[in-house]
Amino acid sequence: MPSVYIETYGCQMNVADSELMLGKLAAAGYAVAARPDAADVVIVNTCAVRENAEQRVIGRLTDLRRFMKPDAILGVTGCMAQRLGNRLLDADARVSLVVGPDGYRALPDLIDSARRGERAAVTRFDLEEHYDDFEARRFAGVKAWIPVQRGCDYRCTYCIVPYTRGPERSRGLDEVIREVASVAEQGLTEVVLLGQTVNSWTDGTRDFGDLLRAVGAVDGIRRVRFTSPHPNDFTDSVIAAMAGTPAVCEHVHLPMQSGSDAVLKRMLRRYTRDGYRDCVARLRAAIPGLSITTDIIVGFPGETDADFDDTMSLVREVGFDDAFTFKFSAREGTPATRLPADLTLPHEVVDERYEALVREVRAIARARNVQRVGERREVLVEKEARKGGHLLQARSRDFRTVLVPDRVAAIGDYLDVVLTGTTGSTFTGAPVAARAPLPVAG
């Protein structure tokens, strides 16, 4: 047989596209290869939101090629295949396949010609691929990334999503409760729900309330998590159906970007600092003890002092559980790359900015956490602790990190646990009861 090997890079979008790669490809005949070196074929998956990302895969792609048998195809798929097309081919002769995220149904054949020395690029969308026919092979754990949505119409002026995915389009709700009923009669008991903006999902008469109801109500789901959210979808419907589903975990991953009026107007986010707070406070007050974490840019063009005093008087008001820090990066073929220069901050004013709001997303997550030291969780078991020393690493509900150790559980198990300690961002957690395992997938 064939082998494949796929080396993933960016979001959980990308983990799930991996996924479906890998399935379509072993419905072709081919094997999952462990390493670069053993695969006949090497897929490189790609982000293009950052481009330090990109430059990533520059590399990476250099560096494969001591690694790979000499006649190995290499690949390239996902957003950074999609933006740069057939400047990849140009640029490296040893690239025989670029793939937007809307082509992997051809990837057989467009391998087959690529062995007769046949290169391709195909980055065209079509509105109609959800890979609803594709079996995902999925990636060894204790939870299943189900895509839900794909693309984006909303346009933010940095993002560059709408152009590497293309319009938002929903998946038919019966098609997500069929693959969540499969990955529920594999073992697995938590399922994520994915879409560039995710809680905006409609089927043309249901919406994203109705999808976590009836996918929380699927035999042997236990947690529902969904991802990334926009504030201004949050409808009553929506938030109703978070608290009424007891599946639904309580946490929500919910970008601010910028605490701002002025920056939030020129990234085109569609709210302002006031419909962003009183997004927070309805959530809270249907769900206690949600956990809220965000993602944040700084130095976009124009941010002033005041701006960003805005930014970080919001944070301190909201309380984030934590947040992902970002510095502006122009991404070409965006709005925000036609703003005008005298715009553009300068470096050292970015860092100075960027280094301060980490300092204040880490004290208050501390702050926070401490407090909870003493309080009971339940957590699932995922994976070793990346330090080792017997521990395992878990997660809660609430998303909280809590190091096991490893006597007292097996990965996949839910335990009942104290938090004993805390470091600022990781606990550590004494299991109260331990729960019978739970199969998992392999």
The other form holds:
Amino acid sequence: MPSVYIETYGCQMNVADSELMLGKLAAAGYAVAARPDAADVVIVNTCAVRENAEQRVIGRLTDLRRFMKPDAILGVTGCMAQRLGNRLLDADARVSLVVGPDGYRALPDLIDSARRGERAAVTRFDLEEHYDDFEARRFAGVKAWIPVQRGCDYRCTYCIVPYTRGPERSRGLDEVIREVASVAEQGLTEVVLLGQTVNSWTDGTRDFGDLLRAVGAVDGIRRVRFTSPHPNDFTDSVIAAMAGTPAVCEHVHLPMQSGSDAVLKRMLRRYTRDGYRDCVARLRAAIPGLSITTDIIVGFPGETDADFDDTMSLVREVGFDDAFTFKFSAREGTPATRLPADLTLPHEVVDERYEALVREVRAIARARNVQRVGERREVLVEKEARKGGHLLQARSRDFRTVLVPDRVAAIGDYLDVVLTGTTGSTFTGAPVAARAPLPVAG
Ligand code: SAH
Ligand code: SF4
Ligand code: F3S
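Could you switch over to the form predicted together with S-adenosyl-L-homocysteine (SAH), since the one displayed so far is the form predicted on its own?
Zooming out: every chain and molecule, the one shown earlier first.
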């Protein structure tokens, strides 16, 4: 039996796609190899979102060439494959297939052709493609990634994703529910619904709120999360569904990108500082205890000191529980690269702002976390803690990482804990007896 090894870079959508590819190849008779040096087919599923993401992949391809079996087939898939297509084949003679995110159905055939010496780049978008008939081969874990939407129609001016993943399309509600029910049957209790602007999901008649309600009602599902929503798609009806569906967790990842109206406009984010603030207020009013995390870009072309101050002040005002921060990276072909060259900021300025933002984000997260010590949380045990020491890593509904002693629970268990301490970012927790049921009146 030939074997395949897949290495994944980028976002959860890519992880989900790798699971689909593995499923497809397993169905075609491939065994799953745990290491690249043992595999007959090595696939690198790539990300193109920032320059350094691509640099990492290029470095890794060089390394892999040395470990791989001499006759192994090397394939590049994902967003960088879509972006570079034939250019990747030209640049690297060892790569025999390049397949973009909508081409995975053809993988077994493409690998067969590669064995006969035919190299190919497949980068056509397919607006019907959701891989509904693929049986995902999931990486170990207690939660399941469920793609509900592919592509993106927003076209933020810095972003390569609309070019690498094509136009937005929503997957059918019935197909989503079928997959959720099947992972629940396999014993998984948490699902994460995926899409680039996931809350714009619609099948023409139903909206994302309807999807949340339907997923939350599947037997055996205790936690529903989703990523990433766009502020403009948080309609009252979607927020009401979040608030009214007990399985939907009290956490939202709400990319802000900038706190300056001028920068938001140049980014084509389609909301203002006030619009973002209003979205946060509506979410918080509807969902008590909601934790909010975000993505922020610093150094977008033309960002002034005053613009950056606006980002810092909105970060303070919202009080994020955590934030992913990025330095702007110019992506070939995106509208931001056509802005006047004199708007490009010097590296030192970007570095300085970036450091200041990271410091602020950490200080805010720490302050919010310190306040939570002593509170109770239900946690789901996800895996062994990286630091070892007989600890397991668990997660609360509000997305806090909690380390618990390994003798009190097993992976996949739910546990009631009291938060006993925090490093500022993660917590330690001690199990408490499940809450006694309230006495029933009369
Ligand atoms: N679809 C998601 C996220 C896509 S990429 C969304 O809209 O929220 C994840 C994050 O990478 C973005 O939120 C943004 O903060 C960052 N990002 C995207 N393109 C970038 C670029 N060219 N330079 C720096 N950061 C970028
Ligand atoms: Fe990129 Fe904007 Fe689409 Fe997100 S919404 S994937 S940032 S274009
Ligand atoms: Fe990267 Fe593509 Fe995801 S560019 S962030 S892998 S959608």
